[in-house]
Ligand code: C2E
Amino acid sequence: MTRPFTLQQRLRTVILVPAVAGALALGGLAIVQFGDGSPLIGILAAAAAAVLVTLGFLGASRTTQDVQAALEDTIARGRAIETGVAPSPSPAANMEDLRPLNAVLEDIHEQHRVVRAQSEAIAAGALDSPILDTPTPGPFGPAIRGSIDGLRSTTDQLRDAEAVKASIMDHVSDAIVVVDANDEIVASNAVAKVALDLFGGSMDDAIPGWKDLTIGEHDFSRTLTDGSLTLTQVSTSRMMTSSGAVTMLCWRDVSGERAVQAQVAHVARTDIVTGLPNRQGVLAAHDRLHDLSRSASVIHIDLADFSQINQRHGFKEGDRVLQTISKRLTEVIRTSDTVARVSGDEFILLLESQGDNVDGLARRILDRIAEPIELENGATISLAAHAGWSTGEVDGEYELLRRANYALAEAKDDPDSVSSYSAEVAQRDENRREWEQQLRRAIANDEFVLYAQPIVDIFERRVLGVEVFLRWQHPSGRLISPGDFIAIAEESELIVDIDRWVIAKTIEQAAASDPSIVFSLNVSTRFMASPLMTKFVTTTLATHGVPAGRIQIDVTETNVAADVRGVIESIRSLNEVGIKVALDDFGTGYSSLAHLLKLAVSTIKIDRRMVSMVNEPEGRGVVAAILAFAKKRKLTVVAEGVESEEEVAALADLGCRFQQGYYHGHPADLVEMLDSLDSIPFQTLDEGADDDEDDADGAAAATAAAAASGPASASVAEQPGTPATASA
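That sequence in the form predicted on its own, only its own chain, can you share it?
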């Protein structure tokens, strides 16, 4: 036997039925929209369903509560009449409160019908149906109306977005076509329509073989009726829709674009002066041979003294010479081979297949280069050259190119001017590479040590400073001088790391020593010409609290000749921060005076070879001239490599008071040297050494300059006065 519904249950049921129906309809809409790829509408529909159900429950609960209160009040009044006892105070019943319930009960059927119709319309996506514009009675009307209006607003936004997307599609430069599973066009943009019209609307003519294209990008070329060749790029992709899978094809003419790309690539790989491939061009040719697993031969050529042509005849004539050499090289090789200009005066020949007489070809090439070249100004010049070559399998590490370059370095020291990467050369190369690895470990493990030699004032019998030398304390126990490893350090670019180490250690020792001692050191050409050098020195000085005047950097004429502009700029920046600069090994270069006039140095250091001739008439005259020149320009002069009492006396007689050499002290460990400066002996001079007033005045000026800046120069030479070839 079923239990009859109470009035409250009946009211709750009739109110919840339309709410649940509407929620189910909106939920169905959400599922459909998520499946069709419209997640925004789906989310809004799901949210509206949740809101509708919530409002239904709240409305049903409120209505039944009102009815229950009215019934209880009526029953209480009836009992009061029967018993004559007034009911407990309670809010007066207002029948007007029941009017909303009556309205709901009267219109519930109509509302249910409207909600169902609206739900079906929403589920079908028919948001423009007139039914959605009809008034919605009952307490749920505003909520339903808000949901409908929100969905309609969202739909309008989507329609606007679709319109914008369609406009964009019609204005892109690519042709876009969408085809269904039956290969029928279901959508296309304006560009595609124009492109298809050119081929009578046929996709097969517009994109030959389009049905067989895989997903991704494809290129195909065709010859048009006017004979021109075009290149078309086609991109294909697939997607799922409610109607099934579709394929989208996008295509465009890339003929002009590829032509520009090819031109850019050609320029990037071509030497602008000669028209030959440049370094990138020869690497590309090498890569092609590697991809084909070929053997090859490489000849690396360096023109000797080519820079003098630019200096004497100008860059225009220099370019004409390079063009002539390029033509001659091209004439002696096959069309399948490659000639490249890889630097200012270097060429590389990459010869396909392993030749049997590469050495003979290299010699013929040098002979061809040496043939006279007539310049536009009427002058005739002849160029010498060096060549290094290697042969073998082409690998992915450019080993053939590296070996030919190493053989070229060997050829520069060979009177024959031609060198191959023979077994003997390969062994030297292997040794060099081993040294390089050991140098890297030495830098990482702090295996270097600093030695020093005193620089003295023989008139005042005091030590002005020290010149710092580098040594390598090898793990084997040997103390290796720079002459054995600096060249390798420069070739491998480890030299800058060594420069930094020497500068940092020298300044660290300066901070812990007598503040009157000046430290002299030199650096490599690479670091000396770098704009970062001055910043590194000044930063290190500031870190240790050492005044700039206690450090002096020596430059050699080799430094200057290698990079005049860079060295001059570094000297200027050093002077600006108070770091003095000395010109080392003065008198050994072909342009010492020219460099001295060009460089803002404060000290010149007379080379040992000049000092050794000071007791000879000619040598004495040269030293005297240097001292006179220095006095006029207010420069300090230091004589290097002083080894005998006679040299000390002769220099003193000329007024050269600042000296350095074995006579005054051999190089020793820097720390030990600094601890023993007070024990250095000084030559007892004849009474007449100070008699020359001019010399005395010059010495006084030099002393003042030395006190301010101090002689400095970190040489790496094993013997004082021997030209240094590396950084400190």
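All values derive from a computational prediction rather than experimental measurement. Positions refer to the first chain, counted from 1. Rigid core: the largest C-alpha set superposing within 1.5 Å between the two forms. First, how it differs from the form predicted together with this ligand.
- Going by which superposition fits each C-alpha best, residue 208 and residue 240 move as one rigid unit between these two forms.
- 10 degrees is the angle through which the smaller rigid part turns against the larger between these two forms, based on C-alpha superpositions.
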Contents of the next structure:
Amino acid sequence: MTRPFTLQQRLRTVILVPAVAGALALGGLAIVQFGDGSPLIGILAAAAAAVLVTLGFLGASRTTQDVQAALEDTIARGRAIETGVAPSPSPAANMEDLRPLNAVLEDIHEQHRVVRAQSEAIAAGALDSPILDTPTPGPFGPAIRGSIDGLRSTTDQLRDAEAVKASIMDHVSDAIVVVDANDEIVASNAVAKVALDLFGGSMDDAIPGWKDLTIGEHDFSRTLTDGSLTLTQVSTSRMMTSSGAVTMLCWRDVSGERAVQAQVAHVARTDIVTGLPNRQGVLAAHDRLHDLSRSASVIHIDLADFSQINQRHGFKEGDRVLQTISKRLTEVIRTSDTVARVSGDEFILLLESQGDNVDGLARRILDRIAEPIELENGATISLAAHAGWSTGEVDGEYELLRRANYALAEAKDDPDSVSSYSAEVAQRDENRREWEQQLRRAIANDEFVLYAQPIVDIFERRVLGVEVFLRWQHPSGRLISPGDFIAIAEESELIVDIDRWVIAKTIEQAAASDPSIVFSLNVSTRFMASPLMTKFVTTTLATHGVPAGRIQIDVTETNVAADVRGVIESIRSLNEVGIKVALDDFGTGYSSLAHLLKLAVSTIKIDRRMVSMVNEPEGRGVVAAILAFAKKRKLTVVAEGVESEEEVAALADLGCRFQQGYYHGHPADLVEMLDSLDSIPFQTLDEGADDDEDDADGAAAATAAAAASGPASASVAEQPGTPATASA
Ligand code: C2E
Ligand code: CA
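Now that the form predicted on its own has been shown, please provide the structure of the form predicted together with this ligand.
The complete assembly is shown below, putting the previous chain first.
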């Protein structure tokens, strides 16, 4: 039966284990401390300390002298191991008692040997030495082992990285050479070796003047023995290494690359049809003159009706005509000047001069252009053109080009077909730009308001809907009519913002008003031909929960003429979502009928000029013909600009029941007008259209009643003091 530990024994166990460990740790510290001097002393000191502590705790069985002797013996043995001199035996020592201590010392000795061999192997860089595979003994074994493994793995990684770097160096297409402070090559890649071999291994021959190159990129060209010219690009950089500063030179032949770049740039700046510079080309030429701070003249030429040539004679003939024109233009200028084709039928001449008679030259050019051109198909044609020109200093903003372009627009209204950017033109241009700026601000500051005019059914004496007109509430207090600013807005993208505003505001109002009112809108040519328009209208309708049938869009002849295809497409998509379209100002253009047949409109609005002639036989005949045609095609007809009782009567007599004009109501603020319409029973334009089957007799009878009782919707017509137009 085992005896339970006494308290003293337990205490000894508890204290002994950490004490030995602590002593070993101290020894370890000593190894680290004296590592480069005498690690053995450290180990021995540790061992001695361990012995002391151990013996101390072993307690009563050992005398102080025993311990003293044992300690001395231990130290003497340690010295012997260090010095190789055998110790004289200690008479006081009881050798039996020292046996376990000897074993400890042997063990420590072995640990020391292995660790020393391993440190030596590491110091010698012999990471593949078998000693490093020997398990490191002792309490620090795992830590030392970890360090050895870590060192081996780091060395492997470095070795790999070195190999990858060497491989990259050899695979880049640039030659790379690293030279030291004495201009000696300390490293180079495979390409550099080949490149240097071509020059007998001499850097001076491979890269003449390389020692004087500054840090950065340098190009140098040279003629080779076969006479060909090469272009070399050298880039130099400097860096610090442990053995001092080195310079790295990378170089390559860029002759081919540069040739391709130049070719690409040339193609990008050249018009394929004529071989002349294109818009990019003329801009580049302009930039060159600007860099040289020169003055210049610009003539901008626009061929009139050129598209007709393509249409009548085909694109091939069209291209040939352009080539002939470009040849003629090239003949009238000097080689230092630039002639460019900047769009299908527009040319720009950039003349590096100030004193020339540019106006005379512009006229001569138009004469040259007008000379007959014989086509391959035997036909002979003659082209008209317009020219606008400007002259002055070449700035960085292409102002000369812009001015010539502005003058060209003026030339189109000039009987001479030539216009310069004169003081007068400049003033107009300045005004236009000022307007444009103000319009921009007006959009940002929400300076627009909507006016509206009622559209009435004179037979039923009801208001069917309203046509919405835009007004600009200028900060000066003036109310400006669209006629004064729409054209300017149309020259820029501003118009689309305005159109969006009108559409959104109108739909917002429609949502808040009686659901039977139809709102007619005017949209610019630009937006009318855009596929985005229908999308914008439908999304806005959806946002406000307004049915598509409550909006109608007026298109004008000018809208259609500007982009027939775009407008046809817009009308189709509007119809598809249930939005009706009216052809505005009908009867004014000779092509009205032609357009009407192409367009899927549901309403025709007879123009005010036609209406004002309705009491003359000719005018009456035209209106009657329009009404008959519309009836046949089931189109609604609205007479616009009805100003007098006589006109109302004459129109009614012809059966034109839907009317709009000052007689029935001046345009007034939309919100106020809608408020005053609240009490009136409405019907939509479409319901009116269904009644179109009414015969003329019925119409005449209703007219008499309407004319006798005055304006159909008196409450609207009597809107107080509303200006017809802002300028009023
Ligand atoms: P429009 O569509 O032909 O509009 C009819 C023009 O005649 C309106 O001028 C209207 O105020 C005026 N008017 C109405 N009744 C009579 C009348 O009995 N006699 C006379 N002499 N004139 C009458 P307004 O408002 O100055 O608009 C002029 C043009 O500006 C419009 O011609 C339209 O093409 C355009 N416009 C109007 N509002 C907008 C708009 O919101 N957006 C766009 N893009 N254009 C608009
Ligand atoms: Ca209109």
